[in-house]
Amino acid sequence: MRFLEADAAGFVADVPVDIASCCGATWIGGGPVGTAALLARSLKPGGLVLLGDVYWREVPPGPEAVRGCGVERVEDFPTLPGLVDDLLAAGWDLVEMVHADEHSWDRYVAAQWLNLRRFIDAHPDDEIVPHLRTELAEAPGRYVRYQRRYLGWGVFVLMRRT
């Protein structure tokens, strides 16, 4: 296994790989389908793409809830069925998937709040502290009000259809 830090948007492996992965940055390919196609350029025949992305567990009922989830438009995220349909239509077979549940989301976001608090405590005079203080004061409410209910996260394991 080798980890490479670089601009992934145009990256193609020098030697084809068994597994190519992008978790949480599908903007590099313009969305999940484009990112899967980008990763496929580095795969050996029969290789796997691991694609991690967010989706709507439930479509929010209005603009306030959409903004509470960190986006401006409901179209910024697919539903889970929409995401799977898009990948299948693009010529991929879905061979495995693992999804976060509410409890694992809780642990993920709470760790971020703890790290914000520790940074604030350790660097009280840093110029970013007022912004972080605001984020720490608002993020838990947004999370429990909107994100926990409406957002899902999954890692999808794909193989190019032959």
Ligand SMILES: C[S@@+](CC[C@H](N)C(=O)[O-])C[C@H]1O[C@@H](n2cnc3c(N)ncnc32)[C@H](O)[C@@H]1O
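Numbering follows the first chain given and starts at 1. As the structure is a computational prediction, the values presented were derived from the model and not from experiment. Only residues modelled in both forms are compared. Only the largest set of C-alpha atoms that superpose within 1.5 Å between the two forms is called the rigid core. What changes on going to the form predicted in complex with the ligand:
In sequence order, there is one run of three or more residues whose C-alphas all shift by 2 angstroms or more between the two forms, with the rigid core superposed, and it is 1 to 5.
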Contents of the next structure:
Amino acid sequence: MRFLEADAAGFVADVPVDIASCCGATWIGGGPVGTAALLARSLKPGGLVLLGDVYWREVPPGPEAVRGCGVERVEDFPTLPGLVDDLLAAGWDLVEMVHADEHSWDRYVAAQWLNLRRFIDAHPDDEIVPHLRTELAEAPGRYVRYQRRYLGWGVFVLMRRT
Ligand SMILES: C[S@@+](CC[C@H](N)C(=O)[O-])C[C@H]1O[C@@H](n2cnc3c(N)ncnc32)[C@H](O)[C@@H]1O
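Form predicted on its own done; form predicted in complex with the ligand now:
So here's everything in the complex, that chain up top.
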């Protein structure tokens, strides 16, 4: 395995790979469909694309809930059927997927709260601490009120349709 720290937008592997993955940064290709196309440029024939992305599990009822999920506009995320339809329409076969539920979201976000708290305790004089204190005081409320219910997360395994 080789780690390369670089801008992934436009990155194409020197040697084609069996699995090309982007979990949580689909802006590198301008969205899920563009990112799948970008990853495909690094793929061997018959290879797998793994795409991790966020979607609305339930469309939020209003602007406050949308903002509570960290975006300005409801259009900033697709619904799950919208996301799948877009990938299918772009010529991909969806061959596997794994989705977060409330409990796996809890494990993901709560670990971040614990890390924030431990960092604050270990570095009380760090200049970032006031910001982290605000975040730790506010993030759990936003999460249980909005994100836990409305935000979906899935990893989609795709093969180019033949
Ligand atoms: C939401 S995180 C997802 C991290 C991890 N894949 C996961 O699922 O927990 C997005 C990651 O993509 C990285 N990232 C953002 N833009 C990037 C770019 N243009 N090129 C390479 N990495 C980028 C960020 O630094 C961050 O680590």
